[in-house]
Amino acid sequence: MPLPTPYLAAKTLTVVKPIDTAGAPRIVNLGLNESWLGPAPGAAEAIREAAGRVHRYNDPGCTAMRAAIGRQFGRDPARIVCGNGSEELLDAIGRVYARAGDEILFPACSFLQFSIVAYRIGAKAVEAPLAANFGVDVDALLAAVTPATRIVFVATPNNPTGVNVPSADLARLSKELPSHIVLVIDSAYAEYVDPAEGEAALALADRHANVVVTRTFSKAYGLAAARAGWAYAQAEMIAALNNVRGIGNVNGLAQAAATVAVGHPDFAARVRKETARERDHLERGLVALGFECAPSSANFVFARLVGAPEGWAQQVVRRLAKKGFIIRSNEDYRLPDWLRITVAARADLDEFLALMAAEVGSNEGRSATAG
């Protein structure tokens, strides 16, 4: 008997690598940017409280977050949609404006969301060329531009290398990409940058018909296991949107959360403050060490040991996941030497940096015996 046929092949991309720890004393993961600091206040009290409403059905209009979302970024809760993530809508935007045969554009070295968004609808994923130090090339993705390119993802600061795109650069490609063209400005880790930047992305769709822009409760805000996002938009894309997005995408007791949590500025800015102290702390130490890092902005450190044989960072992942210490390595991305370093609590990023110090000397000393 002939078996189902997938109409995709079996893929290998994934935004989440297993790795083994088994034995680890403890885990510490620097892997997936969670933010060290917990959630924003109150957050986990509503979660406390929704839980009993559970055999309620939420809110698939997602009401009362998205108007706390408008009230906090003085924006029409009409022009914003919820998602399970900001993934499900970066999804959600590429099965609504493209189809298999169209293209979707991206910087190289951009979130592996993006070409993952192209493969499931069949579209080609195309990379535009960076700029020195993993910049954007606004003139390299508007030269990238064809008659079968459908979106644009931009994704800032990127993941995984942690670069911010000036504004003047977000202003310029949407003001010159043709307005057929979706540009999607996805701004997960906006929270860690200047807030006028992330005014700036949510101008550009109040101007511009065609952008979209996507943001996240995971990172900042400390909600990554409550799944909540949500993007901002002309009304006309927003309705699109709601055409395609899950019913009840967001559940009950995430919305109750973001809810909750986008009402405090305050802590975001404590947040920003104290990763940028810590990831500062932490580039210190692995540029001692003999490693290069990309000029990050987000709430990890993209960073290459110069000078390393073929295959170390890799050797490296699995032997500290060993010693509980789990980091992101990046040959999907065609980055195999880099590694993405999650910014964490002074104490783990010691203990760490004292464990990459001793992997350093062994490469070492195994060098010199080559030699």
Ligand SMILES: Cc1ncc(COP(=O)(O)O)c(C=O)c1O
The other form holds:
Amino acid sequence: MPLPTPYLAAKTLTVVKPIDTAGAPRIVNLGLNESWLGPAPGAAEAIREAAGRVHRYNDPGCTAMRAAIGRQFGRDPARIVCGNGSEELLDAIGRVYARAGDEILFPACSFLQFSIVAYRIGAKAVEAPLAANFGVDVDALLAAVTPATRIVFVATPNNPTGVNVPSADLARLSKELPSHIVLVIDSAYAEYVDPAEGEAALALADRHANVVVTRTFSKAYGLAAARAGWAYAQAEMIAALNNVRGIGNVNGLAQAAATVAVGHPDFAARVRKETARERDHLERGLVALGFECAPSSANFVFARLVGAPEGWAQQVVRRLAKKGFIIRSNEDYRLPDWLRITVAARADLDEFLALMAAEVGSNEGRSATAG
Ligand SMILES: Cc1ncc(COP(=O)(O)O)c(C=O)c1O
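Having gone through the form predicted on its own, I am curious about the other one (the form predicted in complex with the named molecule); can you provide its structure?
Shown next: the complete complex, the earlier chain at its head.
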């Protein structure tokens, strides 16, 4: 008997890769770009308090959460839509503004989710070439626009490279991109750069009716498991996104946590400062071992061992996982030599660097023997 035929193949791209940590004494996950500094003050308490009301439906309009975000960022809550993580909103934008056969454009080495959005709706994912050092090339993006382009995604800072897109470049892209094409500025890591950059992105959405900015509580605010994100755009786009999101998409516990968290920009500022300090430490340690690092502005480092033999990065990921240290390899980004390592507490980073030093040492030993 024939089985139902899915339109989408069962195996596809995934942002989260399975990894075997069997036998590890403890797990230090440096593979998901989570914050080691924990949730924003009061967020966990808000979840506990909301748990007592869990038999009641959540507010489908996320009224308090949108009001709190609006207050914090000086924006009209009516122009905010909340999501089950910003991931849901990226997906919703794809479903609203593109169809099978359309093109979704983004810079090469962009967050994998952009390809996934295209895949889910049968659109074509188109990558524009980058400038040097993983920089986003606005001219290359504009040159890659065709009559079939419906959406342009730009993540700033980008995952997996960590590279920030200067506000002036985003302003030029917004100005020169044809106004019928949606420009999505994915600002999931905005709290890790100067707040003026996040503000500049929101201001682009104020100025251009085709610009939408997405933000998340998963990173600097430390609410990854709650699944809470938001998008900011002009009224027409917000109405369209509200049409396709799930009715109760942001659960009540997540709403309660996000509503409290967003009122703590001081916490976000501390996370930014401490992350920058530990990122420098990690980068310095890796460079001392012979790595080169992309210029990351986020809570992770993108690095490659100069001169490593083919397949070395994948082997290291597997061997470190057996010791409990999870880092991410990037063959799915067609960057198989590059590793993405999340910034973490100093002691964990130092233990990681010691394990990596041993890996690099034995690699050199092998190269010397081979040579
Ligand atoms: C660039 C970027 N955008 C969006 C997301 C989605 O985050 P969330 O769905 O947790 O808000 C991530 C997650 O890692 C990311 O790296």
